[in-house]
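One chain follows as structure tokens, the form predicted alone.
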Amino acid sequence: MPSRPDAITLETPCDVTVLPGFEEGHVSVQDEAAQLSAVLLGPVLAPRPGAHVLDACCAPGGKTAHLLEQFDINLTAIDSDNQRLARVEDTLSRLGVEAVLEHADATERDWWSGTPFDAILLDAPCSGTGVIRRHPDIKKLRRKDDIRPLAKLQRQLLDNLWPMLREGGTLLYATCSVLPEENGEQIEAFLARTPDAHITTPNDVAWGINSGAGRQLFPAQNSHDGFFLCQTRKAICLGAS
């Protein structure tokens, strides 16, 4: 996968703490495949300053600095854990920019003021098996049953912040998992319930592959994790003439 524009890739590992301008919040460590998610969403929300975004499931808050940093958003971050959310706050803290963080459940809308958002990032629970490269372990830690739960959690995010999205409005679903039970079977049987939803990944770029709706990323050796990405628009109801 190509690197990012705005990413260079460390020679040596080190502590991030060492790293020249970190705590001046000059830089961030941030996963390649997922700085994705800001690619993705970036002709979406550049053209739209002031743009109304969620970002559900946030913590720790790589994909919610790296909005805030590369757009001029509104954000709105909510996460259902109090001490996770605490580590974005301190992230958006170093970095200087400001975002209204939410302790909720992404699953209820008894948070939601009601306003439609322009575009929302659905980083989504998962089995984390795309990061096998970096944590062997998991392939003990993680057992076949651990799934179901896992992608009927993904269904009901799913299903419950659709209703929250504006008409056009963009939704990218994101996973670090290689399992097609949460990435392209998940968007199969949520476009067959969602007849309102309209796939607008990106064919043309030179990562991932075709999987389903979506793209999916694999673990590559000293490059990026596994990580899977699907976008899609709302589509806009036209009233009778």
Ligand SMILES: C[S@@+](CC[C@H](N)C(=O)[O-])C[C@H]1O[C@@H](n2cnc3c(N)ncnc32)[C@H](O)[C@@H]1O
Given for the second form:
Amino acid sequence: MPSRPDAITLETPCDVTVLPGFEEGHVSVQDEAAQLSAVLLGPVLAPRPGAHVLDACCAPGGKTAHLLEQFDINLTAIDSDNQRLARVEDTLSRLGVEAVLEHADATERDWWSGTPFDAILLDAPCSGTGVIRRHPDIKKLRRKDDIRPLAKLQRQLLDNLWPMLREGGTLLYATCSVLPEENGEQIEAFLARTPDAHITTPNDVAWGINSGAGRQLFPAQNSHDGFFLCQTRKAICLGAS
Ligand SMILES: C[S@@+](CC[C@H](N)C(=O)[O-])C[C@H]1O[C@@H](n2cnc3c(N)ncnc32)[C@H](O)[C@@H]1O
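Having gone through the form predicted alone, I am curious about the other one (the form predicted together with the named molecule); can you provide its structure?
Full assembly next; the chain just shown is listed first.
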């Protein structure tokens, strides 16, 4: 995958705190595949200053921070894990950027003001099978039986968040999984039951392969993690005149 123009690759891994400029908020560390979330949302958010955006499963905040650094947006970032949410707060304060942070369950609606979002990032909880090279314990601890409940949660998240998106808005679904049940198959099923969802994932890109309606990246040696991205747009309903 070509390196991002705003990123550099470290040849030697090191503690983030010794990176020049880290404490001052000049740099952040993020896997190259994960950076594609902000890249894909670029054409949607860059021309729309002040866009009302939801980061639905935000902790520990890598993508939250990247979006806020790249775009002039009003971001609401929620997560159901309070301890992980505290890490988002630390990161945003280190970078000097702001979002509305809420401890909330994205399968519920009680936290939502009712104002539709222009864009939603759903970086869903998943098996983590794309990041085993960095977290080898996943290989040992993850069970086959875990996948069905995870896929069910992802389905609930998609179905609960979709009505919160405005007509013409964009939802980006992402996982760090390499399993079709959580990725291509999950999205195919979502499209089948959501007639106003239209795929806008670009397929003329130099990364990943087509998988269902999204793009699947597999972990690459000395390079990025396994990751899945699928971008959908909500149809604009033209009322009868
Ligand atoms: C893949 S991680 C998100 C990574 C994050 N987007 C980033 O870039 O740093 C998935 C997150 O979903 C959160 N989560 C799981 N179930 C949730 C739910 N029902 N509502 C909100 N967040 C949830 C987990 O606590 C976890 O922090």
